[in-house]
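First, one chain by itself in structure tokens, the form predicted alone.
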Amino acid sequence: MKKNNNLIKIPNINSSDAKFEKLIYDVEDSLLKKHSYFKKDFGHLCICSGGTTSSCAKNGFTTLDLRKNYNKINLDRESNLVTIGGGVIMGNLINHLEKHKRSFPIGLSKLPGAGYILTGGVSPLSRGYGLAIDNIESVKGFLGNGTFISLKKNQLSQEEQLIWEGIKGAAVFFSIITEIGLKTIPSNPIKIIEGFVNPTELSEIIKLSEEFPENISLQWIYAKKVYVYVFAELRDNFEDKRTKECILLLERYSSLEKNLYKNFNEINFFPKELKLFEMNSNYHSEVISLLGEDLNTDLQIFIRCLNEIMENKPNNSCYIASQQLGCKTKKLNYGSSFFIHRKSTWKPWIYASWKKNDLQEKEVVMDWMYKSWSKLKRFYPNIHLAQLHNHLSSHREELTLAFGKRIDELKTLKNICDPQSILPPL
């Protein structure tokens, strides 16, 4: 992006170098209603909320940065309810909820905006609490077709049924979010169980978090060498008979340390000693996040499917890893988003990343990602739509394996509330 000292830093660096054909900054509900200036041919808009998405800004693209008008946090101390603004950051809100000593089940990093609760939102704490739009309570903000919408979870008309479940995991092709209301949890101590293990100690602890009550959750990523977080939640500051079981069956394993979190908050996801590139300004990236069930007998099969991709990867820069779920994500509010795979256990996500401007490197890279997807959809089937690929060839099947047979009723809401395709494409 041009630089601007009025501007927040854009985190993607994919995006904060995209030469974009407008950025609006100063975005409020009334340039929101006036979308006639839209229908310009430079194609949809690119929607900001936290930056941290190679979709919030492209070549030749205009951008709404929700960050500076959207930014509010209001905790309601009685119900504790939090209203937040569409471009709030979520480090933003747990800092907020901190004082009051409530919390959100927010991802492994503290820069995604509202984009990350819109899209579904898998946590550590999805376990007990489940996904991001599980906790929605209430919504506003405007069609494509520039109708301002306020719903509530409670006071669904007919009508407003199907825009409700399609804000749930679909937002981003027909409605630009601009106010979120979200059930708040308490904020309890988090036990950590991390360190570095080998291939066939993923495995034996895969084996074990399949097993895991919902208040513990397995996160690993394996870039160089494989790195484990066990996450558990001390519910009421109580670590309880289950929660120590399970902690106790992993000091087989030497290299990992226990560290206690006074909350959430204080936790800091893949440390510096894994050299990691997502900020590395001199890198572009692609990623994609794919959803699977229990391992089960397959998990033998799958570790010699890891280790062959991470032994065929092209550079040091490029790693898989995965986040847990189950337990309450597959329960709740099952058939009403549009996050369809409730079944899944795992998020894995392949993460692809280039020297900029070396065309010859990015294609040997997104050759490696697609082979790796492929290699993987054996466990893995369907696609957490966290990132729009809409520049890339595989969008559409992606769509598909996101979606489902709920493609259809997305289509009809984007003819519908988006008629003139203003945002991104299906």
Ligand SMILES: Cc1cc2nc3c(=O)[nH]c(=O)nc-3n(C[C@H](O)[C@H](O)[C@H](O)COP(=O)(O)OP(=O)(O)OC[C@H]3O[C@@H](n4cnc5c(N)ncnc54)[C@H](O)[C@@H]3O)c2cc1C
Contents of the next structure:
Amino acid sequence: MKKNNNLIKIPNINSSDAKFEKLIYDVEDSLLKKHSYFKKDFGHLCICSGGTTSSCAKNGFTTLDLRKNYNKINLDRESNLVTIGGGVIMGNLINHLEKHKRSFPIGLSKLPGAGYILTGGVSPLSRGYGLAIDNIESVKGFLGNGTFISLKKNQLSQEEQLIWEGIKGAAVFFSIITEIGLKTIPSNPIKIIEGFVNPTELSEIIKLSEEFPENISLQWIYAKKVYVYVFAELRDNFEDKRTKECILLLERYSSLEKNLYKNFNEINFFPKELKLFEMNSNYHSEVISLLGEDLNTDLQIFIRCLNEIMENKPNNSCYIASQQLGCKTKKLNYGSSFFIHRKSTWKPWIYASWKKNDLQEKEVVMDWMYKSWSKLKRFYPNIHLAQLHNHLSSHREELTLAFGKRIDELKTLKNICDPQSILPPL
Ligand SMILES: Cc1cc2nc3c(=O)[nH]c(=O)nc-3n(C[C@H](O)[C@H](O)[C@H](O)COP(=O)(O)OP(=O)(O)OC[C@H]3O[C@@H](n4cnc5c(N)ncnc54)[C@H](O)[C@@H]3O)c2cc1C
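Got the form predicted alone; any chance of the form predicted in complex with this ligand too?
Expanding to the full complex; the earlier chain stays at the top.
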């Protein structure tokens, strides 16, 4: 099919290269209600919000692109609640909020769209403010059966309760969300301590980080070399005693640099020096995200395992990285959700990438991804389903490891809300 050059580019290279059946760009509520867009023979519909995953457009499938018509952002200055369309990208959200000295716990990149929020949303600020789903106050949208829904956190009927919980972590399987109401947070200055370290130093820094207070988090990335990123939110513009102590402990690492940023908006988590292949148009990729608890006494075995994985990596574009959650994300007082692994304190991900069109390399790379996952399971047994892999053989296992005991409830929701399986399959 011929591509329309007026469409906005899809950032994920697999998806932007896809020979989709149809890309529907002028999406409106009336279309979502009627399902007039859908022909059963084409399999499920793909939905595009930020367009950062390999599942928002596929060969032979139809995509509904929410980016053009569901891109509004509106902050209520009295309640500090923000309402965003289902096609808003996180960079635009925090840009808008910044004008009013507010912010939101977005992830490590400004590119992801509403998919970031609906799949959980792990931010460097999550230890202090919860996951993105913990900050949802209301949603509007359409179930897969065409029914319009408008749900508010404290005004749910008994029948709506399960749908509400499902939306927080598993919405993508049974609904198309056109509007999300979110709590916002104050925009505070951020101190970043970052730089290259060796694997032994990484293990020491992980050890320190497992004692960090809730306003500090560690993220690291092991590509060609190891890069660490310690993120400290200075609440009320103030570096408190505990924060100072933690930052002081990092001073012994001479390769680390300290920088103060006015706000989250100014930060770029993946500096160019890392030479990541993420947006390289000659490469395709898959990402799998894991979840697990503090490493504690397993730290040394973990570093050995990590080194072994990296020694076997098939090319320079593959990497392993991790971000820290915990503290507020462990609390259950946000109400129940389909992000069930609340004890998790680490979310590592495996980035597997190959020269597009090189099917032989793809096979080797995917084998590396699965073998690495298998090795890491001992430390991180669960899955954060941030990327849908219904096109991969691991989909079923990922579903089980993401939703655990709630998988049957999710199947029930899917049967009721999306009986024809118009949306991505379970
Ligand atoms: C560079 C980068 C950094 C990242 N950092 C983080 C991070 O720090 N923390 C974290 O938790 N995740 C992170 N992610 C993962 C990312 O948040 C998820 O992959 C998310 O699903 C992407 O959402 P999207 O809207 O950009 O993607 P899309 O590809 O547009 O959508 C992803 C899936 O979500 C569904 N979907 C999207 N919008 C809607 C909607 N409105 N209604 C119904 N279904 C919808 C679609 O069916 C699609 O299959 C990162 C991803 C990238 C590429």
